[in-house]
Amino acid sequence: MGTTASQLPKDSLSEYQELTFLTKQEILLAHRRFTELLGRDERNHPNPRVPMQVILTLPELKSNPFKTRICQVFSTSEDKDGSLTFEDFLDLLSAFSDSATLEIKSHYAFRIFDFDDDGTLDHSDLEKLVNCLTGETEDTRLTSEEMRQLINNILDESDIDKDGTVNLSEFQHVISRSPDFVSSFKIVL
C-alpha cells in the first residue's frame, strides 16, 4: 500500500479513511506535508520512509517533549531507527487526531511513557516522563527526594495491584477519570 506519486490514488484515499480517524481532507494535508519531507530522489520509492531527525523539524513535534518517543513507537521501521512511513505518519496522526478515541488515546500515551518497552510503567519510566515534562535543565530538574516522593504519589494513586509499576489498565483507569486529556493529547497539521 505505500504511496509513491504526489496524488494520492482514490483507492488509497478511501482505504486510508476507513483504516484512520481522519478525513478525507486530513489525509490529503498529510499526504502533502509528508512528500514535502521527502527528498526529491525518495518520492518515486516505492514505500519511502522520512528519518526522524526530518519528522522531528515538524512544528507541530517540535517542541513536543516526546517527539523522540513518538517516533519510535509509531514507526515500524526494522532498524527501530524512529523513521516513518507515509502509513505510520497517518497512524500517528489518527492517534492523535480529535477523533480518536479515549481507549486509542491512552494505548498510545501508555506506550509513549513506557520508555523501556516492558508493558509497564516502573520507577524506572516515571522518572523518564517527569524529566520529560518538567525539562532536565539545572533549573527544572527535581531533587532525588523531590522526584522520589512524586513517583510515590503517582504509583499511590494508580498502582491500584501494588505491584509497584502501572500497567495499562491502570493507565487507561486514571486517564478516565483526567477529563482535559482527550483534548489535549492531539497533533494537528
Second form
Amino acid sequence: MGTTASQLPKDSLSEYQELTFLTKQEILLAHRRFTELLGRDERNHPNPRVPMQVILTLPELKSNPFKTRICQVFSTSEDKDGSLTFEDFLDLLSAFSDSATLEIKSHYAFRIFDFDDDGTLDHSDLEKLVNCLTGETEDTRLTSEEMRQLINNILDESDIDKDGTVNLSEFQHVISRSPDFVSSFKIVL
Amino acid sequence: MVPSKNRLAVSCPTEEQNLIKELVALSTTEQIRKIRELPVSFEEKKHVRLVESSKGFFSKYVTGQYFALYLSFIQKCKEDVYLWVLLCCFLPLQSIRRFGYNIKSARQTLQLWQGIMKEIGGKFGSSVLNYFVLLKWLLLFNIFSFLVNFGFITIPLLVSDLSPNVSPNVSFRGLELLTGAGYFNHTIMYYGSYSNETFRGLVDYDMQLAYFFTISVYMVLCGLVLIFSMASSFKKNYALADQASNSAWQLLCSWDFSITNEKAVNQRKNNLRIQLMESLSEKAHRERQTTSEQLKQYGIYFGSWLLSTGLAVGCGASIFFLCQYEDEVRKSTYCCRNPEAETLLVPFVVSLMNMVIPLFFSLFNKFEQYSSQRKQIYALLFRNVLLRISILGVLCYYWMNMVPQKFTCWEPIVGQALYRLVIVDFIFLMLGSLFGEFLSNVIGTRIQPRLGVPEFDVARNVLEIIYAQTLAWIGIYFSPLLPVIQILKFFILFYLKKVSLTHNCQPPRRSGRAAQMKTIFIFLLFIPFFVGAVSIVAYTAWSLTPSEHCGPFRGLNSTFSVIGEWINDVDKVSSTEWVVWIYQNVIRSEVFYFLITLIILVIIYIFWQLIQGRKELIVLLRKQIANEGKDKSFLLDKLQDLQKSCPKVNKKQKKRTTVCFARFYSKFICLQFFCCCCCFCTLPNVLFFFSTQADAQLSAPLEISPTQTRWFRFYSLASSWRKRRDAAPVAFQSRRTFPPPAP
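Mind giving me the form predicted together with its partner chain, seeing as the form predicted alone was just shown?
Below is the whole assembly, all chains and molecules, this chain first.
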C-alpha cells in the first residue's frame, strides 16, 4: 500500500534496534509482514493487535508444533488469548533470531514447553511435549508404557534435586550441554 | 518469581529498583545490552530503559513519590521532554550509537552470500549450512593468500624490469588451461619465473626474502586461525556434550523451529519418534546380543576395515606405478601424439579413484551395523580420509624424490602437476554433483520411487572441499598464483551446489549433530590435511636443493639458507645485533625447544589434574543438591505435621488474647472518659488558678498546692496510658497472628 501510516518512524526503528536482537532489515521486513496481516481498517490504529488465528496463518508458524504456545507466551494481552501487537511480534522474532543469547532462548523455550504455566515442567508437561513432537494421531503416539519410561529417562537425566519436576535452572543446565539448541531454536522470516 | 508473570514492575518494585541501580552503574552500551537480554516483553524493556536513563540524570533532584509523578509527566509529554533531554545530554551519544547501527547493518548487507546462507539454513537445517559456511571460510583463506602473494611477490616483479619474457615460438593454445604447461610455464604463474635479485630503488627489496617470508607467514597465520577456531569450536560443541548424547532430552531440545514445510515437519516427527524408541531400546538390544552374534559382528568389522585399508593402499601403489609409467613414456621416443595431453592421465585417475572408491566404503558401511549413527559417520569419514591421504602422500613422495632428479627446473613441474590436479578435481566435482544429486533425484522420483529424493551428503562434500584446499596449500610454494584458480573454483562451486541442493535434494531426515560435525570437520581440516601440507612445504624448503637455473632460490643449497645469509647481512649492521642473538640462541638452539616442550607438558599435566578435580566436584555438588531437595521436603512434611496436630491450641490462644484485648480496651475507654470529664470540669478552675498564680509568681516563690500535684500525677498517668495504648496494638498483634506456613 505504501501509505505513511504503514511506515515505521525513525525513532521507533532505532529503539527497536536497540532493545531487540534484530537488524534494521529484519525489523522492516517484520513490519511489512505484520501490516499485511492487518485488516484495512486496523492499519490506521495506533497499536493494532492481531488475533491468534491470523498470526497462525504465517507460513513460518503454520506447521510448527508449538504454534499456539508460542503465541500465548509472547502475547501481552490481558485475557491471554494469544493475540500479538507489533512489539510482541518483534519480541517473538528477537527471541528466535540468530543473535539472541542462549539465556533468552532457553528462558523462552522453558516457557513454551511449560504448558500449564506453573513455572516447572512436571510429568504432564513432558508428556504433552513428547506428544507434540511425535505426532498427535493414534498410530503415531507412544504407548503409555513407553511414555512412562521415556519421561523417567528424561527426569533421571535432568532432575538434579530429585523433586520430580524440571525447573528453569535444571532446564538451562540441560540446554547448555546441547550445542545444537541455539542453531535450531530459530525462526527467520 | 514465577516465569509466567510478565510484569516486572507491578509484582516486584524492589527488584526493579535493584536492576535500575545495577544498570546506572554501567556504560551506555552495556546498559542497552543488558536491557536487551532481559527476558521480558518489549513494553517492560522500554519502561526500564526510560527509568534508568532518567534516573541517571535527575537522581539528585527527584526522590520518593515525586519520582513516580515525574515519570508519568515524562510519559505524557514524551515527545517534547524526551527531545529536550536528548538535545541536552544524550543527543551526541545517541547519534553516535545510531551511526554505529547503520554501519553494522550496511556491513551485514555487504557480507558475502548472507541472504543465500539464511535461506539454505532455513530450508535445510544447520548441518547442510555447515558445508556452505566452511566453503565460504576456505574461500576467504584463498582471497587472503592471493592478495598477499600478488602484493608482495608478483607486483614487485612486474614493476621491475625483470618480468619474465615469453619466447616467441611458444604460443597460447587452449590446452594450457587444462595442463598448465606450455605458455603458462613462462609466465608469473609458476615459481620458475621469479627472480632472485634485490631490487634497488626507493627501498631495497630482496625478492628471495620476500618470497620466503610471504609464504611462511601466510602458512603460520593459517595455522593460528585454524588452531583458534578449532579450540573454540571444541570448547563450545564437543567438550560440553555429555556422554549420553543420544539421550531423549537432546533429541527433544534439538527440534528445528525453522522448518516450514508441512511434509518435512511430519517426516521429522516420524523420525524423532523412531529415534526416541531406538534410544529406549538401545540398552536392551545391546544386552540381548549373544556371543556368536557378537563374534560375527566383530568379524564383519575386521573384514571391512581390512578391505578398506587394502583399497586405500592399493590406490596409492597404483598411482605410484602410474607416475613411473608416465615418466617412462615421456622419456621414450616413440608414441606420444600429444605428450602434453598425456600428463592429464594421472590427475584423471586420481580424481576417478576419489569419486568411485568412497561408494565402496558406503557399501561396506551398509553391511556393518554400528551401535550409533555417530560411530558410523566417523568410520566412513576415517576411511575416506585414509584413501585421500594415501594418494596424496604417494604423489608428494614422487614429487619430492623423483622429480628433482629428472628435471633441471623441477619446481614449476610440480606446480604444473598441482595445477592439473586442481583443474581436473574441479571438473570431477561438477560431474559428481551431476551424478550424485541430479541423477539420484531422477532415479528416486521417476525410475525407482521407493528410494525417494536424495539427501545432501554433507560429509562427502565437506571432505571434497578440504581435499581441494589441501592441494592449494601444497601448491602455493610452487605456484604463487594458484589461489586465483582456487577462488574461481570455490566461487563457481558455491552457486553450483546451491542450485543442485535446492532442485535435487530434500532436507535431512535425521536431526544430526550439526555442531559436533562442524568441530570434526575443522579438526580434519587441520590435523591431517593442513599439517600434511605444511610439512611437505617445510620439507621442500629445508631439505631439497632448489633448482639451479630458475626461481628465486637458484644457486642456494636449500631454501632455508636464505635466512642464514640474511642474518649475516644483518650482523654487519651493529644496531641490530639483538636479532642475530635471537636467531643464534633461540631459533637455532635445541635446548630452547626442549625447555619449551617440557614447560608445556608440565602445564598440560596441571590442567589435566584440575579437570579431574572439577569432575569430582561436580559429582559432589549434584549429590548435595539432591540432598538439599530431600531436606527441604522433609522439613516441609514436618511443618505440615506440626500444623495439623495443633489447630485447637491456636483457637484457644486466639480466644484468650481477644478477651484480654477486649478487657484492656474497655478499661482504656473508661479512663479516657474519666479524663475528659475531669478536664471539662476543672478547666475553668485551672485557667483561673494559673492566671492568679501568674500575678503571685511575680512576687512570691512558687508553692505547689495539693490540687496541682494531684493534677500532675493524673496527667502523667494519662500520658503514660496513652503511650502504652499506642504501643499495645502492635504487641497484641504479634501475639495474635502466627507466621503462615510455607506452601
